[in-house]
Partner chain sequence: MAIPAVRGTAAGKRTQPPRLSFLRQSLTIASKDLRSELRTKEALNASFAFALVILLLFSFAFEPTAEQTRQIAGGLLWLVFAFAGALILNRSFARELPNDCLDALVAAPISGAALFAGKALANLALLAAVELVCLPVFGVFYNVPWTQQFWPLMLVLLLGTWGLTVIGTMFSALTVNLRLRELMLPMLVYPIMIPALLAAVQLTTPLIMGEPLTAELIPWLRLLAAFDIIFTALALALVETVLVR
Amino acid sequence: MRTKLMIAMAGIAALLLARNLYVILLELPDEAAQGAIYRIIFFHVPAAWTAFLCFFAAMIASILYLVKKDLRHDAFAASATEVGLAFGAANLISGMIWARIIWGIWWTWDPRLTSMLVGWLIYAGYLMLRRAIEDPTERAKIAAVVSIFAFVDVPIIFFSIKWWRTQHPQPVVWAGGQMDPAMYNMLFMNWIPFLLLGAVLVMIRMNQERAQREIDAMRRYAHAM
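Could the structure of this chain by itself be given in the form predicted together with the partner chain?
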């Protein structure tokens, strides 16, 4: 049942993505100021939204773990964080490609870029910390606390860097203008397959985590014999 649901969701995501690609590449016109490269935004922005949603879900699951002590919540938090990191990486890399073409530089210390990078590093640290702890309940407890700290910290980082950098001229992204409704809607249209894909990946990772728990239990059982 669960496998079928996953396949169905992945299929819908693939179909939607194919349809969106057709519209993005062939139907939407080039942007007036940026030309063809602006199309990267349809992947760049939904990736960021998906990543933040994953980190938010991971924090909720972490709080639930601390309240209920159910390892399934921990497995969800770990899976969501991993998937969030993948989407965060997609966001950072696509942004860098865009920046190279439009601004002529790979990187600028703008608040959004910097806080995404710092957040990414904190969550990468979260995964490394998980690796370093063997006992499952101990790992779940410590990881949950780190996840909560990380999610509280990211907005503070964003605003602190925003204050810091507003003293300096910032690169103008859309020249202060509004996006065309067709393009604006496309951002959300393309978010749907991203969300589906993210959900499928989280489900696959959770299956793996469950299998891992079962293997560990069997191994302990074998040792006890």
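Alternative state: the form predicted alone, after the form predicted together with the partner chain:
For this one, just the chain is written down, with no partner chains and no other molecules.
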């Protein structure tokens, strides 16, 4: 049943993305100041939102693990973090491409860019830490604490361009009236396939985590024999 659900969600995501690409590339006009390159926003921003949502879900799952001691919550936190890292990487890479065209540089130590990179490295460290601890219970407990503290960086990323005014422009999504309604709506329309894809990837990783727990349990049993 779950496999059929994942296939259906992936299919819907592919169809929506294909439809959105047609509108983004062929129907929406160029932006007055940036020209055609502005279209990267329809992938750059939804990738960031999806990453933040994954990190939030991982934090909630980590709290639930500390309360209930259920390894399924730990598996979900690890899965959501991995998927969030993938979308975070997509956000960073697309942002660098955008910056090269608009600013003439691939990277600058702007607060928004820097805080996003720091957050990405923290969550990458979370996954490395998990691999360094063999005992499942100890690994889950320590990883849960790290995940909760790691999420502190997400609000910093989100509000950084309001707190520190440097290279990165002010957001137009929440400003109101600064973005053409068709472009504004497409941002959210293109977020839907990102969310569906993210959910499918999390479910795939959950299946892998469950299989890995079973293998680890058999290995411990064999060692105890």
